[in-house]
Structure formats: C-alpha cells, structure tokens
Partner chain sequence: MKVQPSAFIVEKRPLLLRLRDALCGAFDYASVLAEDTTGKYYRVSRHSVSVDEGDTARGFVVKALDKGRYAEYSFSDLTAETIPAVVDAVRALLAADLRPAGLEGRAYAPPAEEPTVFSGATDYDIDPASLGDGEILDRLAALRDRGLAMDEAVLDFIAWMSWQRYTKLFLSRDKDMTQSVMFVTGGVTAAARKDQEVKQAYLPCSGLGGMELMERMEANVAPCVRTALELTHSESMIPGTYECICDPETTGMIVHEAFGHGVEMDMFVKDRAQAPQFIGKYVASPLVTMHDGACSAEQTATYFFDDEGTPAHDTVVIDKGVLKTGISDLQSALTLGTEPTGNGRRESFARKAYTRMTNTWFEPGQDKLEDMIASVKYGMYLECPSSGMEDPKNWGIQCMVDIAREIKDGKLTGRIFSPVVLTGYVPDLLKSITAMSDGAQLSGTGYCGKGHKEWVKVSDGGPYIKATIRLG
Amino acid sequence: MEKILSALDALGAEQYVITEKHTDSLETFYVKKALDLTRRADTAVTSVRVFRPFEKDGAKMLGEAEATVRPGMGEAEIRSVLERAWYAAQFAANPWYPLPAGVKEPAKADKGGFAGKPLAESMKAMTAALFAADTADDVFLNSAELFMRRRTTHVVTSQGADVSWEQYDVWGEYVCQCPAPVDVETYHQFNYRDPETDALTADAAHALALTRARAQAAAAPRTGTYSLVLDREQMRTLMGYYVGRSGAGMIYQKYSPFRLGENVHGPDAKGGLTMTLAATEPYTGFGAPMADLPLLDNGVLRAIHGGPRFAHYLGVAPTGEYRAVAMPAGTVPRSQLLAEPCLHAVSFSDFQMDPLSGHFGGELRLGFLYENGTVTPVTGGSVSGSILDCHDRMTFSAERYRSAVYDGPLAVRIEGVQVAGA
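In the form predicted alone, the structure of this chain alone:
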C-alpha cells in the first residue's frame, strides 16, 4: 500500500481507488464419491483505479484506467504499471463526475455460519450435504467440484475511505448421470453464503430426479402457446429484467424507459411487483456503506441503482453495484400452479433474459407436460416470450427458494408463452 501511494503521489494522481483482495480457498474434486484431488490456494491481488481530470473542447472530463499490482512487484515495477494506467486514463473522455466520499471504519468480520471455522470443516459439512442425496442405483453423481472461500477486501480511496471486510462463501458444480434407458448427464451449480446444508441436499436430490426424468424423455412438446411454469435459478434470470432496466447506465443511455415514481409495467398498470436489491457486501467499491435497496413497490420504481458516473449524470445518489434480489412470496401453492394444463420447464441449455428487449427464453433440455391428467417428460424445442407482454399474467408460488443471489418465490406460472417444438 505504501509503495502504491508513493507512486500515485509521484504521478500527481490525486483521485484513486485501491482495492486489495486476499483470498484463502479450499478446492475439492470428486469422481463419483471418491476424492480425486484437493487443492489449497492463498492469493492476493491489488487493483488500482486512477481518475484523471482534464479539459476537452472547453468541457471538464474525467478519464479512468485500472492497473493490477501483484505480490512480489518492486517499487520500479509498480511505478511502471501505474504510469501506463495514468497515461491511458487521458483517452477515456467521460464528462466529469465527482467520486463519492467513503468512510473510515474498523474491519468488519463475517457474521455468517461459516465465520471462524476452518475451511476444511465447512467443506466437509457441505460435501456431506451434497452426497447425502446420492442414494439411488439408477442415477448418481458422477463428478463434483466444491470451492470454499474466505476473502478479505480492503478499499482505500482518495476520498477518505479506508474499510475492510471479511466474507465466506461456498460454490460448486456437479454432474448427474442416469445410464438407462438412455445414458444422459445433466450439469448443475450451487452457491451459498451460509452453510445451507439442507438446501444443498434438497437441490441435489431434485437434480438427480430431473436426470432420471431426462433419461425417459423422448419427444419435444408440440409447437404452440402454453402456460409456462419456471422455477429456481430461472426466477433470478427472469427478474433480472427489472434489475437491468433500473440501472443508472441503462436509463441515462435511454436503453430503459424506467422513471422514478412511475409504474414499470406501464402507465395503465394497477399494482405490480415488489422487489428489493439485497446488499451482499457491506461497502461499495468506493468504500461507502451499502444497504438493501427497495427497488419496486407494487410496480412503482423507488430507486435507480449504479455507480457514481451515471448516477451523477442522472442527478441521483450512487448506490453501488447490486447482484442479489429479494421478493415476497406469492399466495398460490406450487402444486396449484401445476394443477391446470401447462409446460413446466425445469432445465434449459441456457435460459436467458435480455433486459434491453424484455425477451426471455432458451432451448428446452427437460420439461414436464401437464395435460389430460398425465405428466409427460419432454425434451427439445425452445421457449420464447416477452416479459413486456406477460407481466400481468404471472402468478407466483407461496413456497420460497433461496440462493446467494435470489430470495423469493420458488416458481412462477406465465400464461400465453410460445413454444417451438414438434
């Protein structure tokens, strides 16, 4: 830190953000239930963002560039990488904006369930939870990778910030296999900030059941218009439309028509979604305190979120960058969402939401067709729809689903979605 600050002073760089990240991680790799490899990593990296004010055609500008400083660099090498960033910053001709003030506070320790425990102990518990679901003979986990991490972040800025905080999280991926009647494999991921062992076991059991159904699915659904049921991680992707469109950058560049105090579903809409952006870190990247941010209240936009640049251009306060969403649950049991004829799409090759157009969809890997009192697994074809057209035809489940980036209804039923199939 002293070498970086000295180099910045020599350059005359008076505005900067220095972010140190120290990560201690434990990684385990399994083939079936046999431990194949364990790896321990201890890494440190520092990023330095320099901001260079200048004038262009009589207008005040603020350029920005970033450099990476790694352990082992000497003073001359640090000066060299910062000089290159300082030189490059003059070519990023953005209209001037003020950097937000930060705070100087004591380090914050993580208060979650992983805090204070050895990584190996937490990894053992999460691994046991994952494999607790692997009890059948016809379908099993053929491989898995788990990553347990403790990260300390330290932010120092020219605007007075000096904060650091500790965070733990666990994430991983695993492949389920069902050899018969058709040999299939399905890929799954998880990510938690707390030791959600019961949730991981339930998710793995769900994944194994879906893999068994995928092996039995032989045909695509018929082309047509369906009532579509989505759940789990697809919910966060779907709700990403409102997160993306309420961003300061999207609104300033006129990619989004959202306005504070207006209903995001349209001027004639009565009511709508309620949504909160959840803070996953205690501070922004500029060292300012960060808190949960109410975003939508019955469809009305209550906040615009983003960093200092576009927030200043719009005349709103910068909030920091959010990635987690929280929503209240619905009132209809999931079983009731599936009671009427519908296509329950549970797995896609890559389910996507385009916040620019509002279109969502993906290639269907596995779904369940509910019709005429029967449930038929289907595979193939694709789903496509627009949240602009169907926002008033969404019914949310009373059951909840929680991950590192989503806490809200487990499922949603959307009426009138197009399916291209057989």
Contents of the next structure:
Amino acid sequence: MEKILSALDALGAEQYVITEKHTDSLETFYVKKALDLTRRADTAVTSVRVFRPFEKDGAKMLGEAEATVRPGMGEAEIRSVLERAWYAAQFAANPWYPLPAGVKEPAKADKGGFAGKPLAESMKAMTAALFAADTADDVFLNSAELFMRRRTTHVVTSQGADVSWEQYDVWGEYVCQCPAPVDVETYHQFNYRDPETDALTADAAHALALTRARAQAAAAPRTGTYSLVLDREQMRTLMGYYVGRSGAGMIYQKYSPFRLGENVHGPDAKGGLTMTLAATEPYTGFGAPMADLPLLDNGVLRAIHGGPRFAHYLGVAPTGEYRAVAMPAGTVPRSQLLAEPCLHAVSFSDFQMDPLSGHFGGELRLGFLYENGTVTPVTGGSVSGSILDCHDRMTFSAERYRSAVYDGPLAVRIEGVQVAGA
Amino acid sequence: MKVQPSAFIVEKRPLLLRLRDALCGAFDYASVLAEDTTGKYYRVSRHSVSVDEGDTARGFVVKALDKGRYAEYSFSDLTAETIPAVVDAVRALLAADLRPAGLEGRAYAPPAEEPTVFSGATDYDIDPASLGDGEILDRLAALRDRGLAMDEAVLDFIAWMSWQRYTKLFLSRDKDMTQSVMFVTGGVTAAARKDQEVKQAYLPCSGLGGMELMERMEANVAPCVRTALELTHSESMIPGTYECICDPETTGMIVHEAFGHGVEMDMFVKDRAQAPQFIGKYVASPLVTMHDGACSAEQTATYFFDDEGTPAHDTVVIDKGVLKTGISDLQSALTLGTEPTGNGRRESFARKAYTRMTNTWFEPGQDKLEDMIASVKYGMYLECPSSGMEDPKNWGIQCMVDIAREIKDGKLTGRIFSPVVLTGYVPDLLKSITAMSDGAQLSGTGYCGKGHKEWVKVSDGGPYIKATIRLG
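If the structure you just shared is the form predicted alone, then what does the corresponding form predicted together with its partner chain look like?
Below is the whole assembly, all chains and molecules, this chain first.
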C-alpha cells in the first residue's frame, strides 16, 4: 500500500481508489461419491483506479483508468503500471463528477457461523450436508464442486476511506442424475454465508426429487399460450428487469424510461411491486457504508442505484452495487397459483431476462402441466414472454423463498405466456 | 512480428525450475504452470468513454499426484524463500481430511509424458502500445460518431475493442514449454427504441494478432445501424418448426452449444454425456464435418499447448456425419484410457483445468447462399445469436437469437421476428441439415462457461447452413 501511495503521489494523482483483495479458497471436486481433486487457491490482487481531472473544449472532465498491482511487483514495476493508467485516464474523457466520500473505520470481522473456523472443517461439514440427501438408488448426485472461501477486502480512497472487511462463504454446484426410465440430469447451484447444513440437505433433496420427475417427462408441452408458474431462482432472474431498469447508467443513457416518483408499470398503473435492494457487502467500492435501499413502493420508483458518475449526472446520491433483492410475500397460497390449467416451469436450460427488451424465456428442462385433473411432467420446448405485456397479470405466492441473492415470494403465476412445444 | 515473452515469466523461470525440481522430488508427479496475462479494454458510447485492464492475471498453479491422489495449489507470488512453503501447502492438501464418512477417493496413475522442449509465439502486425490509448479511443469514437450520425432514431452506438497478450510456461519432469500469444476482439452495437423496449444489433470482430483488426470494424457500422432500425419493426416470434438458414455465427453457436459441450470428455468420465454411445454412428447429416482444436484455425482460442502441457490438436469430431471422437483434458484421458487432445484449459492460474473447447467449427460445403435461400418455401433466416446453453446429457439445445427474417417462396420478405429461442434435440437438428455454403467464418468475441462459471475464450463458426429448427 505504501509503495502504491508513494507512486500515486509522485504522479500527482490526487484522486484514486485502491482495493486490495485476498482470497483463500479450499475446493473439492467429486465424481459420484468419490473425491477427484482437492484444490486450494491463495491469491491476492490490488486494483488501483486513478481519476484525472482536466479540461476539454472548455468543459470540466474527469478521466478514469485502472491498474492492477500484483504481489511481488517491485517499486519500478508498480510505478510503471500506475504511470500507464494515469496516462490512459486523460483519454477517457467523461464530464466531471465528484468522487463520493468514504469512511475510516476499524476492520469488520465476519460474524457468521463460518468465521474463525478452519476452512477444512467447514468444508467437511457442508460436504456431509450435501451428500446427506444422496440416499436413494434410483436418483443420485452425479458430481459436485464445493468452494469454501475466506475473502478479505481493503479499500483506501483519496476521499477519506480506509475500510476493510472479511467474508466467509461456501458456494458450488452439483448435478443430479436419474438413469431410468430416461437417463436425465439436472444442474443446481448454491451459496451460503452461514453453515446452513439443513438448508443444503433440503435443497439437494428437492433437486433429486425434481430429477426423478424429469426422468418421467416424456414430451414437450403443446405449443400455445399458458398460465405460467415460475419459482425459486427464476424469481430473482425475473425481478432483474426492475433492478436493471432502475440503474443510473440505464436511465441517464435513456435505455430505461424509469423515473423517480413514477410507477414503473406505466403511467396508468395503480399499485404494483414493492422491492428493496439488499446490501450484501458492508461498504461500497468507494468505502462508504452500504445499506439496504428501498427501490419500489407499490410500483413507484423510490430510488436510483449506481456509481458516482451517472448518479451525479442525474442529480441523485450514488449507491453501491446491489445484487440481492428483497420483496414482501404475496397473498395467494402456492397451491392456488397452481390451479389448473397452468404450466409450472421448475427448471430451464438457462432462464434469461433482458432488462432492455423486457423479454424473458428459456428452454424448458422440466415442467409440470396441470390440466384435466392430472399433473404431467413435461420437458423440451421453450417459454417466451415479455414482462412489458404481463406485469399486470402476475400473482405472487404467500410462501417465501430465500437465497443469497433473493428473499421474497416463492413463486409467481403469469397469465398469457407463449410456449413453443410439440 | 512475434509476440515477446513476458519479462515477469522470464525473470521467474529459474525459480520455477527449482520449484519443479522440489515438487518432483516430493511427489509421484508434479507440474507447474506460470501465467502472465495483460490486456486492455476500450469502449466508447454516446455518453461514456472508458479504458480498463480487461481480463488480466498473473500467478502460478502447481499440480501434484501422490499415492494416486491429485491436488492443486494456486498462488500469486513466488520467491526462493517461499518454495518450501509451496511444497508444504501441496503436501497438506494431499493429506487433508476433507471427506465425510462414506465418501471415497479416486486413484490415478502418473501420466506418461513425451519429453518436450518448446518455445513459440504468435504473430501480429500492429502492437497496441504503438498505437497508444488516445489513438485507439479516437478511432473507436470515429466509429461511434459515424453510427450516431446515420439516423436520429439511433439511441446509442457503442464501439469497443480489447487486446489480450499472455505468456504461459509449463514445467514438469519431462516438459519445458513456453508460449506467447496475442489476440484482439472488438464489436459495434447499435441501439434503437421500440416503444418501451430497446432493440440492439451487434456485429463482432476478432482474430489472432494485433490492432490491425480495427480496420475490419469500419465495414460493420452501417449494417449494424440498419439492423437496429429494422428491429424496431420486429414482431414476436410465432412458435413453430421452420426451415431455417443460419448465418455463420448462428451456425457457430449451434456447433458450440449443441454439440461441442456434448463431446467434452470430462463429461464422459462423469456419465454426463450421450456421445459415448454414438461413437462411430451417424449423429448428423453426411454434409457435416466438425473440428475442434487450438491449431484447427487461427482465432482467439489458438495456442500451441494447453494448460496441462499437451500440444494443440486439430480434432475431427464429426466426419461426414459420423461421430469419431471427443475432446479431452489430461485427467479425463487418464481415466478413460484415451489420449488427451490439448483441451485442458483453465479460466486462469487460480482455477481448475477442465475439458474445454477451443476453435470449434463446421467445414464449409459447396452450396451458394442465394440458392439456399431460394430453396426455402417458408422459413426463417437466423442471425445475431446472443447466448446458448448446453445439455450434453439429454442433447437438448437452447440458443437465443436476436433476429429471424421471414423467407417466403425463396425470398426475404422484410418481416422480422425478435427475439427467438431455438430449441430441439441435437441429432435431429444436425441430421436435418440439407445444405452448407461454400465458405466458413469463425468469430471469437465470446467466452464459454462450464455450466455457469469457468469462462475461457473460444471461437466458433462455419458456413451458412440450412436446417429444420423449432423456434419460439
């Protein structure tokens, strides 16, 4: 840090953000129930963003460029990479904006259940939790990857920030396989900040049950228009439309029509979604404290989120970057959302939401068709809809679902969604 | 000119040789990979100019086998003093008690290696440093200004490019290999508003080499703007199964997502692919011959050896419709008793090596594009693919494409549908190919993930193809 500060001083770079990151990651890779590889990654990297004020055609500008300082770099190499960034910054000519002030606070330790424990101990416990669900003969875990991490971040800025924090988490993926009557698999991810062993076991059990159902799915649903029920991880993806369109960059550059104080569902809409952006880091990238941000209140946009540049252009306060969403539960029990006829899409190849167009969709890997008093597993074909067309035809469940990036209704029913199938 | 090796790697080489020797003395097998990747990413749009470092990395990963068990350790710095600590870290990993009761461990024999000493570098014409940041951004700004000036309905026009240069050194008891590679990627995107939607058209540009690529971006400005404006009149896709003509980029996405992932042989090891049951059988039209390999084409995934020290291959995966073989990393080849094909790739030194695609493509055929379009009674011309997802176990396909142009009685009608989801059963799609054009193009601006992570640079492509595809 001292070498970097000294080099910045020598350059005359008075505005900067220095971010040191260290990651210690213990990783295990399983094929069926056998450990295939053990890994550890102990890596460090420091990003230095320099901001260079200058005038162009009589206008006040602020250029920005980034340099990466790596362990083992000597003073001469550090000076060289920072000089190159300082030089480049004069060409990234954007209208001037102020950098946000940061705070100077003692280091924040992770207070979660992984904190202070050896990574190996936590890894063993989470591995046991995952495989605890793998008890059947007809459906099983095909493979799994677990990453147990301790990460520390230290941010120092020219605007007074000097903060650091640590975070432990476990994340990974696993594949479930059911060989008969049709040999199928399903893919799943997880991420926990606490040793939620029961939750991981329950999620894996749910995933295995879905895989067994997929093996029974023989055909795609008929082509047509359906009442579509989405749930779990697809909820966060779907809500990405509102998060994306309320970003300062999207609004300033006119990619998004959202306006503060207006209903995001349209000028004639009455009521609508309530949503909060949830902080998952204690500080922003500029070393300012980060808090939950109420985004929507009955459909009305209450905040715009984003970094200092576009926030300044829009005349709003900068925020940190948010990846988690919280929403109140709906009022309708999930069982009523599944009232026939409907298509409950539980697994996609890659469910996507495009905030620019409002289009959502994906290939259906597993769904349940509720019609004529029966529930039929289906696979194949694709779902294709636009949230612009159906935002007033969404009904949310009373039951909740929680993940690392979402806390809200478990499911939503959307009327009038196209399905390309058999 | 040849890409020069990283000064960092050159300086660390004596230490790395000592580390290799220490590891080989301690374990049944060991290898060391050192990586130094530098680069820059430039982007201009109506309201923003930026220059960043892009995807860079510098560090080391050692892999060791002892008593049948593999372990890897990735780290950022190496000095003479830390060599014993690296050996100790690997030893600790191999001895770590991480398996709960009931879980076993896989056992491997050491790989058989051919003694190899290699040093190679790719070529370039224009060094990014010789152009300088200001000149590169000025050229991109000129493209942006041309795009914005074409029509006042253009909401935004983005021009970007990046270069990446890396040196990798691989050492094991029998191998001492160094390579230095540079590639460039770029693209233009035009955006236009359609009511509450923003429609975008994107044209990529990529290649092995240096900034000479920028000249090729000029020609893409006008078509990109025209397409974005056309998209403002697009309609929602009418679900159904259509005769389709796919442009080379869409062909590339089908090659990559539909079939490429399904022949990654680490999927064979896990019983996650159908392909092993189809070796020697027809899986595609006899018109189809498919390649993958770092030396099968000169594009962004070209290299001399992979991250496990296996020389680059040109693997013929499908030969005239018949599935011949898969592609493989070293550890999967050890399990399957096959030869590795130079496809063991890491996102960076900090990540595990998996079987990954490189340059993946269909050989061209002999048909003319205009004849192919003229042969369609009613169908769609597909272009601008945006993303795809693999399903090797069940050979399902999902590709998102931004544009489907209606063809009626052999002519494009001007009617456009967007966006479009391609789905289907891969062998059905590949067997439905009835024509392939007489030229192939590869594009390498994208990254490929393994599931939803482990991003590596790939290229893919082929000719225009005619096939029957379900669209939604």
